[in-house]
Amino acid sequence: MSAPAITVLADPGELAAQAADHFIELASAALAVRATVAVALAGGSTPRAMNALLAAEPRRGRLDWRRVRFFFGDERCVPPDHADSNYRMTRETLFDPLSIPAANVERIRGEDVPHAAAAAYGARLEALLGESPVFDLVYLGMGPDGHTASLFPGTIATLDARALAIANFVPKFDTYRITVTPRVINAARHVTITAAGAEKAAALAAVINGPRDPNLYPAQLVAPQAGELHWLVDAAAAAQLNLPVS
């Protein structure tokens, strides 16, 4: 694995624009050599803003969206029309505006029994992407506690490293979340993590600079085996890294 790239943007608006441009660049490169591109998306404020930019000109016209297959890195255990659903947010901000066919979207069934939903999603990943699934692009966020996808502090020790997707119980929310595992994330060709806001500065510095303690900072688990890792962060989140703004 090569060292991760870190790009610091001035503010959340610039971050969302760079994330959208990064998406177009990497997806276009993948489609130049493959018939389709497989992308795993995230929830949160930056993905919401990125989606709106992707769905609008000029970016929407720069990609053949019919050849993009959409997946999710994690999902809350709620129905698909629930306000907290990552799928609903993405449908409203990306899929519907771009008229993405339902056949191109593989959602996590958050309304089902958590462990059954995780097993079913893992089975779908295997059926669609192979026994060892490889995404062209995985988009992740990072929380102020250093979590990514739905891999939260204190939940890593019991993680089934062989699984593709798991139902991860998160004590701080007293609920399950469905998430892909580091096995899936780290098999990707490209992983992009976005983080914005001063409340994430301490965790980002800890994740990047160590010491290594992924049970405390699960984002440290993201280490693509043969792919590339790129952090896109705003100046507030990067305040403790002492890096120049791009």
Second form
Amino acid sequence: MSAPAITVLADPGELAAQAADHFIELASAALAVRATVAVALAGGSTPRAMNALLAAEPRRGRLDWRRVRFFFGDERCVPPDHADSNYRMTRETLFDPLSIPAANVERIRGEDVPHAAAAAYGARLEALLGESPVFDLVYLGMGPDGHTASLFPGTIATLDARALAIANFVPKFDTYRITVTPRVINAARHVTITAAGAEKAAALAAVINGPRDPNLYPAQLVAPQAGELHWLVDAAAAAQLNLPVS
Ligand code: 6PG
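Could you please show the structure of the form predicted in complex with ligand 6PG, as a counterpart to the form predicted alone just displayed?
The next block holds the full complex; its first chain is the one shown before.
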């Protein structure tokens, strides 16, 4: 794996703009060499601003959205119209404004029994992207505890390393979440992790500069074998980072 690229933006607004431009750049480069681009999106709140910029001019006109196949990195175990649904957030901020056809979106069925939903999503990844799925773009966030996707501290030791998607019980929320595994994330051509806010500064410093302890800081599991890792963070999240002087 090549060294991760870390870009520090002034504030969340600048981060969203950079993330949106970066999305267009990477997706356009992929579409120059293949018919469609496969993107796994992050959930949570950070992607909202990036999605809104992608769905608005001038960016919306810079990509043939009909050639983008959308997937999710993780999903909460809730129905698709639930306030906590990553699918609902993304539908409202990206799919509906861009009129993305349902056929181009592979939703994780959070309303189903968790293990069945994970198995079904893994089977769809295999059917659509092959038995060793390679996403062109994977987007992730990072929580203040260093989790990414739904890979949470203390839940890593029992991960099925060969699975494509799992139902991961998250003790802090006393619930399951469905998530792709590090195997899928690290097979991607480009992985972008976004993190904004002072509440993430300690975890970001631990993930980037601290000793390797992925069970404590699961974001350390993100290490694309052949692809590139891009961190897009704001100054507040980067406040405790030891960055090389450029
Ligand atoms: C989710 C995400 C999760 C998220 C981080 C950061 O389902 O919530 O996949 O991993 O990216 O928790 O969330 P924020 O962007 O809301 O800070």
